[in-house]
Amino acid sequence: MREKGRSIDDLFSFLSAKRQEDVSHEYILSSMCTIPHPVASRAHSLFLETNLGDPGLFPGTASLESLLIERLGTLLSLPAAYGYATSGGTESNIQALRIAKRLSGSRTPNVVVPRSVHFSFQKACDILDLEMRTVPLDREFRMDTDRVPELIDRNTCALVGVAGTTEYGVVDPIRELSSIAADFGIFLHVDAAFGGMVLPFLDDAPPFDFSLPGVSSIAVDPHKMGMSTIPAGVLLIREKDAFSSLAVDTPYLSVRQEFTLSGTRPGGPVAGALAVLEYLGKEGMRDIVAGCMKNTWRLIDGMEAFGIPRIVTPDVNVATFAKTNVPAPWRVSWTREGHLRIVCMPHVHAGIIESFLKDIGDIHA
């Protein structure tokens, strides 16, 4: 640490220079996060010093969290859902499995997940000492639910399905998983961190939410397609008592108990997430999602015109292709199978898609 502080001009000149070293969103085609909506940034700035970990001191901010849970619960077919704002999908997934483990009472619990599951489940199983049993995928990279029952035993505490997989943008057969979970009496968690803010705004989207009776909990991230500031995730759960299994005493705070993973929790991203939902409404969100899907299909059509086939037809705005060269300065990503992966987020507008296709065409035409 410096003995004497820096001047404001010198400090912010340094910070601005460092910010310029970051990749411009104009070339980021790999991220499931995006530029925050202006109303999210404005709302966030009003709540910089608020701490949802001590809600009695910030009742107004806490009421916004409750409203956010109500809005997202309604969107996902359960207005009376319980939940709280997390730091994102990783925390939500850890907490869901933590609940499932507590409710099971097993001394040697296991969880059954698809091979496409997000790497946060590896963290969760390591932290919680859970055996992770992996189900193969079908030809469309969805969980092969015919293989699920053979992996379930009396120590299985949870099933996991993904609604909008990170790598291929497809939705697992959640309806079938719901039936299996009900038949075996097992907790079913749906990781909809990405798809949860896409699928409700699509026509004929595959079922994945609380409308399916076997679904116990859902993770959804407003800081992805919800265009909130980072970090903004939400864990929703069907039964309120499930959270009670996580409660710890908090004697010196304004509440007697809490069930969250993080202690200090920022109010800014919660305000930002709610602000976007309130400002856009369903109509506005449908327009945003429709634009992203239109760009996804334009990208797929353009790539296939150059002889670069899609790997799978996605359910959400994630496109994957056969491996090919991608020129600088574009930033793409690759699946574990080596396929080219592009996410058509709101910042990846039509002009960016056309510019990318032009550069691809220059080397593939």
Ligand code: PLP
The other form holds:
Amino acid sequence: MREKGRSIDDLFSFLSAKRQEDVSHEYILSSMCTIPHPVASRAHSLFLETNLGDPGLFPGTASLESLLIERLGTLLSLPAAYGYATSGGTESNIQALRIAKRLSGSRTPNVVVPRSVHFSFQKACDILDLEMRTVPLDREFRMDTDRVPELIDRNTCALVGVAGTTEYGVVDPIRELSSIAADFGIFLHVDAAFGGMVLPFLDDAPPFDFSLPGVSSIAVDPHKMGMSTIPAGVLLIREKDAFSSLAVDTPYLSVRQEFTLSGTRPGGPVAGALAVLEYLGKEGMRDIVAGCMKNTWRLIDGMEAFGIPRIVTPDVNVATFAKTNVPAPWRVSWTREGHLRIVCMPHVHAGIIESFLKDIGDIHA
Ligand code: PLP
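Return the form predicted together with the ligand of this protein as a structure block, the form predicted on its own having already been given.
Below, the chain from earlier opens the complete complex, with every other chain and molecule after it.
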């Protein structure tokens, strides 16, 4: 650390220069995060010093968290859902499996997941000492649910399905998983970190939420398609007892117990996430999602016109293509199968798709 502090001008010119080194969102086609909605940034800035880890000191902020849970629970067909704001999909997935492990009581628990699960499940299984049993995918990169029962045994504490896979943007057959979970009496966690803020705003979306009786918990991330500031995830649970299983005593705080993973938790992103929902309403979210889907289809049509085929027809705004050269400065990503992957987030507007297609067309001409 410096002995003497820096002047404000010097400090902020240093910080601005560092920020300039980041890739401009104009070229970011690979991320599931986006530029926060202006109301999210404004709301976040009002709550900078709030700490949801000590909610008795911040009852106003805590009530916003409750409202966020109620709003998202209602959106996902369970207005009475329990939940809390996490730091994102990773924490929500860890906590869901932690609950499932506690509830099962098994000494050698395992979880059954599709091969497409996000790598956060590897972290969760490592931390929680769970055996991960991986189910193959069908030709459309969805979990092959016919293969699930053979992997379940009496030590299976959870089944996991993904609603909006990270790499291919498809939704696993959650209805089938719900029946399997109900038949075997197993906890079913749905990772809708991405799709949870897309599917409710689409016509004819595949079912994935609490309307399916076997679904026990859902991860949904406002900091992805919810256009909140980072970090904003939410874990929703059907049964209250599930959270109680994680409670620890918190002697020096304004509450007696907590069941969250983090202690100190920021109120800013929670205010940001709620602000977006309140400001846009369902109507505004439908427009945003429709725009992202329209851009996804334009991209798919444009790429196919150059002879670069899609890999799957996605359920959400993630497009994948056969391997092809992509010129700088575009930042795309590649799936583990080596396919080109582009996420049409709200910042990836129609003009960006057209200039990307033009650059690809120049290469393929
Ligand atoms: N689950 C899914 C389906 C995801 O796509 C991601 C991230 O992209 C995560 C979980 C992890 O979310 P986070 O990076 O917010 O922890």
